[in-house]
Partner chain sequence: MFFHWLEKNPFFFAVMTFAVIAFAGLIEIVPNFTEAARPLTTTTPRTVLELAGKNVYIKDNCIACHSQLIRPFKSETDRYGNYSLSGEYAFDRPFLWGSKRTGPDLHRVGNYRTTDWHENHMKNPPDIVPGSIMPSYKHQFTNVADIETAYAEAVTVKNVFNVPYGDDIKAGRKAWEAYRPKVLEDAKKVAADMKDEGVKKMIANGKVPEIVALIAYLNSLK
Amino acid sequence: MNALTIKALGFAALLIIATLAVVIQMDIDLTDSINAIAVGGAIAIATITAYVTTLYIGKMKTDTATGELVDENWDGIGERTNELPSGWAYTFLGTIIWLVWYWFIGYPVFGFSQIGQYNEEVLAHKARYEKKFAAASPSELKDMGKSLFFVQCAPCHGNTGDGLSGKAHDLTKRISKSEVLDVINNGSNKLGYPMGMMPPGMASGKDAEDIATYIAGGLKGEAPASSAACTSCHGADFKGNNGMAPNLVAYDNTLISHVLENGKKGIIGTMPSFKTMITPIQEKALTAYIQSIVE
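Atomic model of the given sequence only [the form predicted together with its partner chain]:
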């Protein structure tokens, strides 16, 4: 091997090591077959190119040009009648034989289907995780909810769940005064509680203000008398009357479940439904996580 080839292979190795170093830093599972094959491919690209190109460039130093010339000559350019380089010729022939084999035997026998493979991937995934975490502990649930939240919810609610200064609901608090007031004034009917819709105008003027302050304040102090208008549905403790209407003091399981199922439309904007994206266990995990970040 000449010095050039060694240098080139050194460069290839450096590139691959750098790649692996970065990838490992991101906690990538290199045993995942797709990841492993991709790394294999990368290694093949770097090393084969480095080796073969420098092999030929090396010949510029060591070999001399030989071979018969053809009769023609174009603008001073001659052409030799040398045979094909054998390594090239046999590899070409080999790939052609492989291609024919692949099409007439390999592919039909293997019978690959990408949707079939997807179905297997999903089943394997279920087998690996579903049972294991079917009865996840509360702390596991919370932990599980965290990455779900970052991937699915943070684009709207922000990484800390604070709603990005009013662009989505602030999940670190139960509910704000303006949200309560909006519901009192305009009603609400997207969440799909057994009670159906919340009618508009259950209170007004100063009464509404007082109720909103009281609820948004986390039920501190004396309940305003007018809030009786609410308790018939939301329960005397405002905890939702056993799931008949939303719990106004905490993110209970029922509330999160209804929000994820139906989405929510309110004064801030619209939250989409996640019913096609979130599995039951993921819903539990998200609930546990949200309950953990609320102040």
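Given the form predicted together with its partner chain, corresponding form predicted on its own:
Below: the lone chain, stripped of partners and molecules.
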């Protein structure tokens, strides 16, 4: 037995001893199949590493190049037409077999899942939450909504809802003139209202300016003649035709629900959908709080 083999075996033994020491120290339950597979894999890797190291380093010292030298070369370094080493081929095949075994038998697809357990616990908690606060009073809803706002909304809209000085939509105001103009010029098809997409270019020039000024100003005074193009969808009172289109007068429950469910393109990026992130009671609470901070 040469020095290289002795060193390789010694290294493998050291790795195996270290692995077993960890198992003993951490009191790992080897009756669990996953733990047993992990420990067995560690021992196998140590053994295979020692074997491969001994085999191929030894060959590097004694083997000579064989096979036909191909014409192509890179900086004078050529390649030979040798067959793929059987060890590589068997290793590749073995990994595929192991993958199939592990996927369907060793760790079955429909077996226990930590992610699945977490999702079940989250759903159970949401159900308890909904039941507990099903009859929450308006003041309780507002307080709950405030807490939710600080966690979910404040990072973009600010603690006061002011939009962090123009970085996001200012929730303390209904809508700004620039935002109205942006929708008039570019259209909108994100909120999922029954009336469908608002096409771009419904008005232009002075007509668009007059509409934006009127809506951003709280619809006070006489409506400009050009705003007739808006009433076909938003209604003569601009309140959204009973939920068929966005309410341009106030943050009503329907509008906030559509935004939370579908998300919305914003100044600093796209607001994601919160459809699966909050419960119906939480949506109701968040709506109550947002409506309370509008000036």
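Positions refer to the first chain, counted from 1. Quantities reported herein were computed from a predicted structural model and do not represent experimental measurements. We call the rigid core whatever largest set of C-alpha positions still superposes within 1.5 Å between the two forms.
- Core-superposed comparison between these two forms: the Cα of Gly187 travels less than 2 Å.
- With the core held fixed, Gln25 shows a CA shift of 2 Å or greater between these two forms.
- Superposition of the core reveals a Cα shift of 2 Å or more for Phe11 between these two forms.
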